[in-house]
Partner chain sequence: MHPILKLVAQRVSLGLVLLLAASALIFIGVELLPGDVAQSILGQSATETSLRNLREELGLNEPALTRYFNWLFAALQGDLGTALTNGQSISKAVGERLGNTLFLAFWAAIISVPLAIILGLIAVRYRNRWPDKLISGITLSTISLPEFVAGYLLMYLLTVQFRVFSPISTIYAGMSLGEKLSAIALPVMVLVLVVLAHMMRMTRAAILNVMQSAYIETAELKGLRPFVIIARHAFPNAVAPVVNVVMLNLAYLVVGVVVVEVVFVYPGMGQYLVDHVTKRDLPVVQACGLIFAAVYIGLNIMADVISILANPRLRHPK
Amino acid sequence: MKDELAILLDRLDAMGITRRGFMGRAAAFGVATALGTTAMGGAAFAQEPKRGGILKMGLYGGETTDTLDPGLADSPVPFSINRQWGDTVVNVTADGQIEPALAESYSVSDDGKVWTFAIRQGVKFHDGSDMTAEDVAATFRRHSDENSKSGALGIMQGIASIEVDGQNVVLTMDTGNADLPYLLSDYHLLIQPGGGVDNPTAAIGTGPYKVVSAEPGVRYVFERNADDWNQDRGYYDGVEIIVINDSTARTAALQSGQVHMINRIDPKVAKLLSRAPGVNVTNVSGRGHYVFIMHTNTAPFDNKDLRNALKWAINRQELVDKILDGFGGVGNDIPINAAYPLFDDSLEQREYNPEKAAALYKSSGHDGSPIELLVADGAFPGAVDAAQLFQQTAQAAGIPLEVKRVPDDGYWSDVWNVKPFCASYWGGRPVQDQMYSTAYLSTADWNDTKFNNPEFDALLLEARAETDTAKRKEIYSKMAQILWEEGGLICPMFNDFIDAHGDAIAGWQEDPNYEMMGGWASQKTWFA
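Keeping to the form predicted on its own, what do you get for the structure of that sequence alone?
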């Protein structure tokens, strides 16, 4: 065993994982490691969660324009805020399964159109009022209203009616949808008193922590909800989220002990940071992707040849090597990769081809004026460098791409989904239907490429109703082909989620659904 462990640790060293980090993570998972010549066995120990202390999280992705309305959460800090105070009816586990939350069970009709969710009883909102099926239905109705501007609008539009039947909420779909529970796990759909209609920013929910104070773009303070319906979470007495958008400042805050965990580690420093005393760097592959998005309804990006010229003018492998430092993989101008069920790998992989890019640019008839790409440091780690590399390879193809660097503050409110060409990122979604419904359905509020293709929309609805797996995969393949040829998405790379936490943190788990343990880090970890 000693020899085997030594071999394993040497391999971990070669992978850039420190022995201290490996031992700490193994202990946090309850995995036994051999001490001297002692074999693994009865001496193995699993840490039990402990309560107490104030968790401090240093997070990228907060702005002075952020709001507590869960429907408008559009970056990492608002996402994390939602995870503190709110709950959805169901959650998605790290292995992609549905688990009950505010709905303790659900059932579906044979045709997949009528879904009945049994709402958990005895749950209190933070203001002391009872959470009821009426609150759940009202929440769903609010996010189905176009005036709410909810990020969940696209996934709610397939619901024909929302009714309350005793302690149940009954959803009737326009067409059958086998993935509906996954859609309802969306982080915007936090259940609020009266659906949040009267005061969507009140941040009164059923989550493990209550909001004490909120300074957008600066700091948020939470206290433990002593009346939480789920006592197997929320082990800290309180949580502080400190907005630290600068990558260097974030890592310094962790190393100095000012915060206990941070998100968005720059891939270029991840291996170096993992060797720092008292720091554990974790990375997990999943569905997250870094992108450049073009509005297909705005000149010059309303020209298909110009869009495709730009797609062929980017060197994807170079970005994976230089921006991700290997912590990710090559993308192919669709938001779906092998992490998704029913992924079709037969789609042609776009490679850097300056000759083809030049030919398409010429056929577009573009006048040669600068094509402006807006980018901020906070769009994704390494976004400015990625844009500049893109500029170089595009100019080698004769495309006059120019990069305009803009401030982080206000980027997600004033640039993303507003300006016609910019850098962005997506964390991905558990299933293809949710990803496409959120960002590529023509009527979705978060359709950030303004993609409008009636055939694509029709196929999306057809896929929802299809129960035959092979046929459903075939439909998704057609959709991917349409988006690949017609869309405004340039997706050069899928990123790993890279986070870091101090040795004081126990219970850390990998979750490919999103960064910071899928957003559950403050709920599921504790102080060792």
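Think of the rigid core as the biggest set of C-alphas that the two forms share within 1.5 Å after superposition. Positions refer to the first chain, counted from 1. Just so it is clear, the structure is predicted and the values come from calculations on it, not from any experiment. Compared with the form predicted together with its partner chain:
In this comparison between the two forms, the chain bends at a hinge between two rigid parts; from Ala73, Asn495, Ala394, Arg429, that hinge is at Asn495. When the larger rigid part is held fixed by C-alpha fitting, the smaller one turns through 24 degrees between the two forms.
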Contents of the next structure:
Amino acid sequence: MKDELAILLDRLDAMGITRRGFMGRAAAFGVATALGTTAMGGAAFAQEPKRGGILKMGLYGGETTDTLDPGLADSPVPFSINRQWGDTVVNVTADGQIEPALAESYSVSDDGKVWTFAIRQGVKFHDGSDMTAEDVAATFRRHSDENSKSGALGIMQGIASIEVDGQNVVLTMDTGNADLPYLLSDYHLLIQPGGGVDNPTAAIGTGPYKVVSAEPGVRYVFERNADDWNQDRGYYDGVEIIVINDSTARTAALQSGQVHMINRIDPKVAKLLSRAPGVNVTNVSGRGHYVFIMHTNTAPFDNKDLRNALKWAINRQELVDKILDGFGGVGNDIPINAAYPLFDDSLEQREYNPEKAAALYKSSGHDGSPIELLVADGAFPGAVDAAQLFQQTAQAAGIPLEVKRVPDDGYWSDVWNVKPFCASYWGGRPVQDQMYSTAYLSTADWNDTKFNNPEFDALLLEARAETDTAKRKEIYSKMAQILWEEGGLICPMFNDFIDAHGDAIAGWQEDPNYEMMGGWASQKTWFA
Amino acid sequence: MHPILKLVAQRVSLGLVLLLAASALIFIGVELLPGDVAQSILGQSATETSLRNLREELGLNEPALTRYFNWLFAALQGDLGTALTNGQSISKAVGERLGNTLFLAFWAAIISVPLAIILGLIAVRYRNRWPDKLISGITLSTISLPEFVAGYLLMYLLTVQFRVFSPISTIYAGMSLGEKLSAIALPVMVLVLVVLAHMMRMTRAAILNVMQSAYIETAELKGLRPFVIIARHAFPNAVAPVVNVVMLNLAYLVVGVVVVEVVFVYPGMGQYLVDHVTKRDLPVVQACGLIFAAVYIGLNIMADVISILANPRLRHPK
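Next block: the form predicted together with its partner chain, after the form predicted on its own:
Below is the whole assembly, all chains and molecules, this chain first.
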């Protein structure tokens, strides 16, 4: 533990890591925060929020094809837009707890099947109408409709019935699901008048900012919602989101003071940028991870020894150092890390072991023909370089790995989830159940390793209905063990979210849920 | 009918035929793109039923030829359809984008064309002496620089080091002309640097070609000042090749500046087109392709007509 602290302090000095980034890490290692604070001089950072000013954000990840329908949001800018004008029933806090939003409270039956959400009264939509339990139910129905294109459809499918009971919304599940509130915090599930059925793109919600103008892929303007039901947020008079997909332009915009905060700092320039005057670079380890995925049902990857040979043939630390420039953590061939609740750290960490890889490769009986890994620049930042490093370490173990570079265009429709071995990334999910259900349950649409293990599936469903957290943790560690041994996932690294903001901004906090303080930056910060 | 009018009419009708051919090519090209349209719209959530419904809705079950003519007739009536991805009217969205693109191209052209020609004239006047070498050296180095490098350099110098301009060129309704011009200053500079050399070199070469002629010698013997000879006697006879190059560069300013648009976050046609190609939004791709083809063909017709007007032998055929 002491070594970890020493390393952290070194990093603190070496690269100007932010205090909060440090605190988060220190806490993650279980270091008493008092100790950490003393080490840094114990500066106080509690301040009283101030109102006023127009916040300008320069964000990566918007296109002219984006819409305002919250169900169709699938990239950083639409995600941020949703955060401005809408609310979900509950939110996930920075430390992974559930916090009430449009639902004041909730209760659950003993078997975890019937959930009752008490909807907050007296909340008004931006158009002046009252937000009612009916609106909440209608929203849930819209996103759970079988023909819906909503990004939340997958997580809503387990809901058998949606009923309104006075001020309550009652959800009945097919099977018990102890994580339902986490699922309902999904950013697609913004409560809209009438569920947004008639006009899904109206962008009328209950959020702290109202949409003034929206130009997809260019610029969005918001003004403060003076009648906001929650006065402890939304301190700016207005928010302007400018889409800046080019990384250099984004940092220049921040440095020249044209915008106050930006997302997605390239790890390669993060250290450099942190030395620029008036710029604060923040990083937080999240749940996002970069992966190489093998289809466990397709030759030669249907051979467990070959899969494990490849898993032992990758140098995870080297990838973290060279691809992420240290802004991240090593993965362990499961999609879960310490950022998840109920994570069990006792699983053996896979290291680079060419001898073991060579032995496993030999026992797999592979014919020695090239094993093709498909990769595009867009799979994740630095994907092509990462694949080439992988190729070299694999070749040292005698595995004939071959990197085939393909264009970004069409990668997510024609390569990912289609070809048997390719590079990809996952943004992570708030809880283990959702991550596993999305991509490792044998029946999941996005089961991109074609993982089919009946025991794993059964454990997943068992854990979902289990309300005793100690037992759940035990089940999850069993599942991790199975996936680690049997799965088609090679997970070399978890990437940090790296954002930056100017000196004018106060109140920045670390939130591992997503970039830009989990998307809350415009609501929870203010001008100093 | 006046021979010039007849000629223009001929060119325009030829241009229309070309445009038709281009539209067919665009349609075929888009058809050849890999990936099923309905599949790429629905993504992973696609089920058999929803795919069938969507194909029906988009009329994808009809033969390609029928779809082409349906699209063509609608386009001829000014209806470019709606974007598949966000359901917005293409005519409206393209209208705004095209306006922005033309705004940027206009200011880049207003500066670069006269500047290139004047620099070309100066280069000829002092040919093979230091002003000529300096002009050629500078313009050739700026054209050799990739646009985004020039963009980043200017951005670093003029926004980060010296905060003169804004690095983001987003323009929107409600900005005054002055604000807009200040916003687009950097992309205009980059575009000027990129197109300057081509036009300048062509002006220089074309005039030097004419400078060998006997009538220039006569003008010199008359005792005219060198610059007057170049500007009044040599340049008019060198207009045809210069105009062609100018038009080519103008066309580039309209259709080829997607990199500059991305670097400076300018809401023009290029970014709009690229975004929709990646999403396989066919109606938008077709509409943009058609507009770009029309711009190219239109500017080329103009170049032809101006070259003819500039040449007395073609202007007054026997």
